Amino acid sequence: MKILLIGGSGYIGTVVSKFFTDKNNVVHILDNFIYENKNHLKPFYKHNNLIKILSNNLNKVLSNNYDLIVILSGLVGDPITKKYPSLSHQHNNLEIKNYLKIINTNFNKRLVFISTCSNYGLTDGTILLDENSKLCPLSLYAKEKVNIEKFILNNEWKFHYTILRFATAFGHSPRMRFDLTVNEFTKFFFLKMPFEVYDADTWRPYCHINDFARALEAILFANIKNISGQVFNVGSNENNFTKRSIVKKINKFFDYNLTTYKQKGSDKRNYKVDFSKINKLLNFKPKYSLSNGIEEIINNLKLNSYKDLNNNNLYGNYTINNS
């Protein structure tokens, strides 16, 4: 199969590309790298020979007759958003508009956009909520991939497409991220830093990122029917945590806790997810526990795979390059 990553040299993407070049896919990729990691990825990239980084000519690229095209790219994340907002709007709204207006003049396949679970927002925390529940996007990050998912939706497509909203991620990465909240609970365990979490009884869902691959996987293999013109959760019931439960979990694998809990912080999202959708149709859940990802993480700090742990521009989107 040949599979195109918009954005595919990010925290996800780069999982994606292992995970589909592993059973010898061939993956190209389109970024702009945006961020301080080019240099970060390249022994990622050289020493994989499926992998290929293309210029950014969507026009030129769409003759390789891919079977799946995947749109990761924009700014993301609440924070990267809020500190540049006429730059998410570039990127995370007018540009994708074009990518995809691009690509339906000459792509007839399977296309999946990326969105989240954020969407959701700010609910009171009680009630599951399924592909239908209203949408409170309260950022500039889930407003833009709102305003997208309503453009997808309501428009004709030559393409099969398939919105996906993926939980909030967490597990190794070649470009890791520690501005997940998962990853950054570790790091700050493991380091030995004291830390403080807001609002710690508030919901959300959380997945792997190698079981975004494995979603994506599905979708690249199922009944076109069950996936055209279909949104999905991604994740499963049973990661949705809230945050003091997750550093209970990190806890575990520690003999001390040097976390401080307070009321009252910026981000207010509270929100759990049905997944049941996705596995009703797709057969599809997730393998990786939250205690999967944390051991990981905990095994791959222990190998140092993380150098100059403290650039926080290599591990988080924090700051975009030359701006």
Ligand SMILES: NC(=O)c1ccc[n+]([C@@H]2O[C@H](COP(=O)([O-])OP(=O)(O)OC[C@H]3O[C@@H](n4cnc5c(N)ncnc54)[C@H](O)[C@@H]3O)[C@@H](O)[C@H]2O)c1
Given for the second form:
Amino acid sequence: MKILLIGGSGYIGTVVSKFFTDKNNVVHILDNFIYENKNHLKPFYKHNNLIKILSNNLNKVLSNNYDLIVILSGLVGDPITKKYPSLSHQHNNLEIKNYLKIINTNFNKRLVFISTCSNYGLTDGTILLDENSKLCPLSLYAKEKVNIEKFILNNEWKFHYTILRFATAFGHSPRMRFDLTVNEFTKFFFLKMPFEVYDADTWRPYCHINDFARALEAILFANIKNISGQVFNVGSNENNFTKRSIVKKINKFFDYNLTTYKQKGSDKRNYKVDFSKINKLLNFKPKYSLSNGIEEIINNLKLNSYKDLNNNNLYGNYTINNS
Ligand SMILES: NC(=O)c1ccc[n+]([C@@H]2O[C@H](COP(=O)([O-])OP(=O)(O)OC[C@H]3O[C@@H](n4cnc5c(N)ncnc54)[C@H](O)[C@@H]3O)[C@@H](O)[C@H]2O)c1
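To test you: the structure above is the form predicted on its own. What is the structure of the form predicted together with the ligand?
To see the whole picture, the full complex is given below, headed by that same chain.
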């Protein structure tokens, strides 16, 4: 199979590329490398003739006859979109719409737009939200995602589209992000750094990045009538956690705990998500638990896989190149 990953050089895209090329599929990456996030791919594509980095010209590359196109690109996360609101509108809205229009001229197979469970935003945390639940995007990041979802759902396309609302990711990636809750808390524990957790009892769903790759594989091979025009939450009901319970899980790997708790942080998100639709229609269930991901990150920290660990620009979405 031939797959095009737009935004494929990021935290999730890098793992998805490896997942598919390990299974002998061809992966092409189109990315504008807005962070210091190109070098991690070099050793990988030098030794693997199935992966290719493309120049940023979508019109040209569509002649490659892809089986699946995945749109992962954008400024990802609340802090970075708050810091760069106009660039965020450009990458998370205008450019995605532009990509979709170009793709529509010359592609009629499967397209996946990666959205987020952050679209659910704020609830009292007691009910499980499914794909038909009301969206309540709080941040600029989630508002742009909802806008693109509507743009896709309200227009006619030649391709078969699917919208995947990913849970919050965790796990090791060659392009690591330590600005994500599970990864960040694990790093603090490992480095014996005291840290404050805000609003420890708010809920959110989590999912290992390898499971996102598995979900994309499920889309690639699904019966088209089960995926065309569909929205799916991607994660598992068992992986809805509060931040306090994440700290407890990480603490099991260490004999100390330097965490303190504070109320009234700036991130108001509180939602539990239902993942039964993707399980019923596509028979998809995540394989990796939170503890699997924590252990994997600890092992990589022990192996010194993250050189220059305190360089935020290498390990998170903090500063955009040339901004
Ligand atoms: N990481 C999470 O917890 C999470 C959760 C839910 C949904 N998602 C979604 O998954 C996708 C990937 O997230 P990630 O964590 O890998 O983010 P990331 O920031 O690591 O990757 C985003 C990639 O997009 C590229 N990019 C930005 N603007 C671009 C543009 N206009 N054209 C081409 N490439 C561009 C960046 O250079 C980067 O490589 C995003 O759509 C995100 O909203 C992520």
